[in-house]
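For reference, the chain that follows is the form predicted on its own, supplied as structure tokens.
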Amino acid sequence: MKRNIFLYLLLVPLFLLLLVFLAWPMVLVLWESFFVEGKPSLSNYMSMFTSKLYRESLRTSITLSLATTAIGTLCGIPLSYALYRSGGRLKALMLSITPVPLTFSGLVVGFAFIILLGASGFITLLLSKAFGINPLEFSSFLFTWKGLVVAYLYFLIPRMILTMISAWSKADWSLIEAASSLGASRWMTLHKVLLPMLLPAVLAGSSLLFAVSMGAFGTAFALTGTGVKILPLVIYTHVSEVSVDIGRADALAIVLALVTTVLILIYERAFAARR
């Protein structure tokens, strides 16, 4: 009993931290979203259905996040396996380098892509000299939502690799050997043994990629300004000095959090039901 009380006391700082920096700000944002010019109103939320800008922003945010999640997951799984199977100094070096993209701010990542793939970027000019491509036409994709997909993968794939490395390390490889010794084909071993074993890590990793992509702001702002209509950038326009509308920004933030949470829950339940 005394041990349980001691453990609960150790959790008190974490509880206070979440209460002050997560729960309380969310309550304030939710509260302010129901007011327009000091009066209670649902018009901030009703505008989500009537405004073409908000509908388009939500659709683009979800499309962008689904695309980056799918590509990041498909790239991260084999890369993490190759890294897990490698050994010696190469593995140690790669494990130390992989988290580095996660340490940069979104603005730094955005400007780095401009330096590499912009109209005067290093890679763009190299390809222009080698294949005679038009730098302006080639670099134009970078400032669209498709360019954001490429830029987001820079910091999403390492997240998937780090998640899967732990899963590969904890996998029970004796089950794979047992399945093979009992005559199971490679496909059956993959489908019946390996995938169910790795599914929790794949779900966790891909859910993380989707959540990060939905809320990413710095990279999108550095590359497109407010040219691409995604929810984080629309929220920014409502809290900037140009067009301040805190109530709308609060409502959009609540919608962004709800949509992200609900889609992740649906995704995880759908795949968990297949296990």
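Numbering follows the first chain given and starts at 1. Everything quoted here is computed from the prediction, not taken from an experiment. The term rigid core refers to the maximal set of C-alpha atoms that superpose within 1.5 Å between the two forms. Compared with the form predicted together with the partner chain:
- Remark: with the core as the superposition reference, the CA shift of L14 between these two forms reaches 2 Å or more.
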The other form holds:
Amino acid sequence: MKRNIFLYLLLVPLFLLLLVFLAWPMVLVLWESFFVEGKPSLSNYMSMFTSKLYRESLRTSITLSLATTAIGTLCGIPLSYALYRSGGRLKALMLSITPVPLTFSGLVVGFAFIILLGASGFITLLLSKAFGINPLEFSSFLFTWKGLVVAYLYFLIPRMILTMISAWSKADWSLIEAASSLGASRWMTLHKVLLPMLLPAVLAGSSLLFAVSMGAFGTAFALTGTGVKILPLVIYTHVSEVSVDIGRADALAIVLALVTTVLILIYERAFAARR
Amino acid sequence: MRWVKVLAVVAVLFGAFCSTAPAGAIEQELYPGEKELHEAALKEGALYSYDTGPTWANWQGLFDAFKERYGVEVTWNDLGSGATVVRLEKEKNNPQADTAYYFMPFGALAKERGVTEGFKPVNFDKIPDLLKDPEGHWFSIHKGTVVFVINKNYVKNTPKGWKELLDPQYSKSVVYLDPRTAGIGYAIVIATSYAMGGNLDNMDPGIDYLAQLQKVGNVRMIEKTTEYDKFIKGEIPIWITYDWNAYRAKYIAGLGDAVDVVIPEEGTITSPYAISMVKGAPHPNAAKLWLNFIMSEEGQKIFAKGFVRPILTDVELPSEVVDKFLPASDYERAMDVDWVKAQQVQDKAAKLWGSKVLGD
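Give me the form predicted together with the partner chain now, not the form predicted on its own.
Below is the whole assembly, all chains and molecules, this chain first.
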């Protein structure tokens, strides 16, 4: 009992940190989202239904995030397996490099891609020398949602790899051997043994990827400006200069958080139930 | 013996600190009462200036000169005009800022929200009536003209005006700022409206033009924040922005002949930027000293050194700057508009731009 109290005391700083910097701001955002010019109102939320811009941005955000999550997951699983099976120095080196993209701010990632793929970027110039492509036309994709897919994958794939690598390490390989020695086909082994073993990590990883994509702001802000219609950028337009409308921004932030959470819950439930 | 080194470093730093801290007394007053104000400001010891980002409109030059003359460090932030007014409102009961700077229409908005204090700095009478509040709740301090900045490495034929920008040879080339998020973006909407035969009551011609520019595929991107760096880096073939950015890229960043500056033949506009003293400012004397300094000939000249047009037209511009500005005959195509009215229709125009250009 005494030990328990001590443990709880240790948790107090974390609890306070989350309370002050996570829970309290969320409460404020939620509270302010119900006010229009000082009067209580639901119109900030109703605008989600009346404004085509908001609906489209939400849809683009979801589409973009689904695409990046799917590609990130599909790339991450085989890469993490290869990394797990590789050995020695190479593995140690790769494992220490893989998390590096996660430490960069979104702004840095945006500029890194401009330096590589922009109109005067390294790869663009190389390609234009080699194949005579027009650098302006080639690089223009970078400033649309397609550019965001490429840039997001840069920090999503390492996330997937890091989540999966521990799953591979913890997997019980004797079960696979047992299955094949008992006469299971390759497909059956995969379907009945390997997948269920890995599923929790795949679910956790892809949910994380989706959440990160939905909320990513810095990269989009630096790379594409505010011309691409995704919800984080639309929220930004309401806290800046001309179109300032904090209540509106609050409501959109709540919608973004809710939609992301609900979609992830449905997704995890659907797969957990199948198991 | 490491501690000896540490001590030596500390001693050197301390020495440097002591030698820079107190500013010498003012020898010659720029205006009557400056010394007295300076002494009062020194007692307050600090100055908080909202939204004066150092890389915008040569604010860094003003900070340095102010520090050198008075020994008062300017603490700044870079919020954006709208966010500045929101922040002042939130801090109304416990003001943190001494002065606030914005795209001029926001000055009127800030006054309306009751967060400003009337103060008439030196040379207040010389500011055109349309560009100041009669009681000094806000007053314009400098101007910027909407121009094209051309990177000639990409653009072989420099476009002369708005209509030429629609030409297919400028495919994926034009970059400008979002009218929903930046004063300059809104200024561009107004400029195109007048250039296309509209006015403040009818901005459709301008917004239709920008929508067409988008539709023919000549817009490369809608920027928000890092456009100057992207231009210098060579990512922007045609950039619609204020003239001081153009001259800065050409002469200060040294791109020289690779950059063309164009005042569109169909016309453009000139936007004023204003500043206010904040109601209940924690350092009122420092605020007055700062505002007076900005409006003194001295301060106005520092704007000019960064190619920013001072609001006082009788200030003698440094000769190295004068020669570099486009000829006055070009600037005749830049008109002034009724900014108080512009503020009232701003929200509507921003929404219209969103729906027509981004197609929502």
